[in-house]
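So this first bit is one chain, no partners, the form predicted alone, shown in structure tokens.
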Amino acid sequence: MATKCIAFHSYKGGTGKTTIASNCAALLAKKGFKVALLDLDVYAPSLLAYFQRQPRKWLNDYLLGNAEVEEVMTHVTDIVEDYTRKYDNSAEIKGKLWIGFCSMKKEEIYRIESGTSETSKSQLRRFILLRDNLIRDYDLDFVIIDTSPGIRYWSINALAVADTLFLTLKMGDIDVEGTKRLASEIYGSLTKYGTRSFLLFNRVSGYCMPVHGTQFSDQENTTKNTTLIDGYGTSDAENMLSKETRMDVISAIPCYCDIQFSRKEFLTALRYPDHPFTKEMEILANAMATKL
């Protein structure tokens, strides 16, 4: 299949887009696909928290012309294998996963932000070249990009090089109004040139799970709470926003408090293969593989 380049975006932070992007990338590798995950949330990068791997060089170095593609891509398939061997009684992983990490150091963020307009154009050209070289040299099935929220320089760059956009949001007033703004001001222009865009709802009304390891019944896993939001059921609110933005819904993931309030970020979809969140991630990963 042709390589799919998917950007996870949101109007504001705190929507869970990094958690979803990380878990989907790991699941796709587990399923046998070759995946590159890029941390382009240059203002608040966080993929290191999930994968705990120190790269040779940062994406910041590549974008500034101080590194080559192979120096900034870190092979982390062994992490997927270790999780799978430990928690899913299987060690064979046919897919592969590489990650391009962005530096969390404030001086590195300032460096990448403080260039002239000509430098910014050069960085965008290198970003496009990064995507193209990854597809060519790594024979990828997926390039997944975790973007900065909102309408900022690197957000727009990431959206511009993707062929599919997942606009991630929670059902709060700020998220909803911001999503409408993004759909009208940014996404409409991109979709004119063939980019596909979808709404990805996260932490919608559902069954919160208090602790890991709980045995979940099938009914609890599949039943969605219909708590009213401003007079509408959750699904009605989702459908209304979908119509207003002219964007289909790719997924609506219930709130699981054990994930949301965990003090440590980790790959839930690998560590807890029977967790209902994992089932939601598998559905989304399958949709990414078969429906896009």
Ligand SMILES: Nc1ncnc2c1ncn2[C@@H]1O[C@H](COP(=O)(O)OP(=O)(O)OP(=O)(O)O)[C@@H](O)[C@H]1O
The other form holds:
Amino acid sequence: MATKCIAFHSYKGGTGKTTIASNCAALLAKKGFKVALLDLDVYAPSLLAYFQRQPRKWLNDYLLGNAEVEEVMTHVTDIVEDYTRKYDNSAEIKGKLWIGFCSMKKEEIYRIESGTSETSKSQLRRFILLRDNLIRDYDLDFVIIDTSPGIRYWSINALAVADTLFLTLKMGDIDVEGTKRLASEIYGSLTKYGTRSFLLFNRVSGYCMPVHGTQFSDQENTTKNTTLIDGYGTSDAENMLSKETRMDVISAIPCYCDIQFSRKEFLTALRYPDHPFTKEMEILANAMATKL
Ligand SMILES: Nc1ncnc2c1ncn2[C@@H]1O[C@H](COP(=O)(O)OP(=O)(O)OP(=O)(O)O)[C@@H](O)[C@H]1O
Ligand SMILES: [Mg+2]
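Having seen the form predicted alone, I'd like the form predicted together with the named molecule now, please.
Full assembly next; the chain just shown is listed first.
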């Protein structure tokens, strides 16, 4: 299988990019794929806080020419293995997961952010080199990129090196005009060169789902096509935006209160194999593996 390079992006912040990218990456590794997850949210990195692993060097170092690929990629397959053994009673997994962490230190962010146009160009060249070296040396099935929201230098770079874009939207808080502009101005110019883009709706139905471990026999019917309080059906909103942006919908994930209000969501897709969110991640991971 050729390596698929997928960027999670959004117009607004807080749409679920990091949560979905991390859960999907871990689930794909559990399923036997080799995955690299990169934190390209350089202005407000979050994978470090999410995974709590200390890398040898930062992606920032690589982009500035001060590190090699193997120094910035942290091997975290043990987390996937531990969780699979503990929560799913499975034997060893065949997949692998590496993460490229971005530094949260303000001077590091500033160094990446404030380059002259010449240094910016060289950082972009280094980023393309990172992707190419990862694909060549790590025999990857997936490169998954978590980006900064909005139209910013490093978000656009991340979109430009990906072959598939997931525009993540949080239902109930969608800036329709902004999303349409993003789709036509930015995504439109990339799709001209063969990049594929999809809408990924998150927190769609807006009602509480029961706690962990509950089995849903009729999950599809209980969570989709729900009429919202304001009278608009979720799928009407999805269809309208899909039509207006001319982008297909890759996934529509309900809102789960136990995730929203948990102190710290961490790899729900591995920790709670029977959770309905896990089923949604399974569907998305399968689509990533088979449909893209
Ligand atoms: N389907 C969901 N149901 C309930 N809560 C969710 C869901 N998806 C994500 N969340 C919660 O929404 C919050 C924002 O998610 P996340 O940090 O992944 O968004 P983000 O797009 O990466 O944000 P940013 O743009 O700031 O990087 C988190 O608290 C997360 O646990
Ligand atoms: Mg994030």
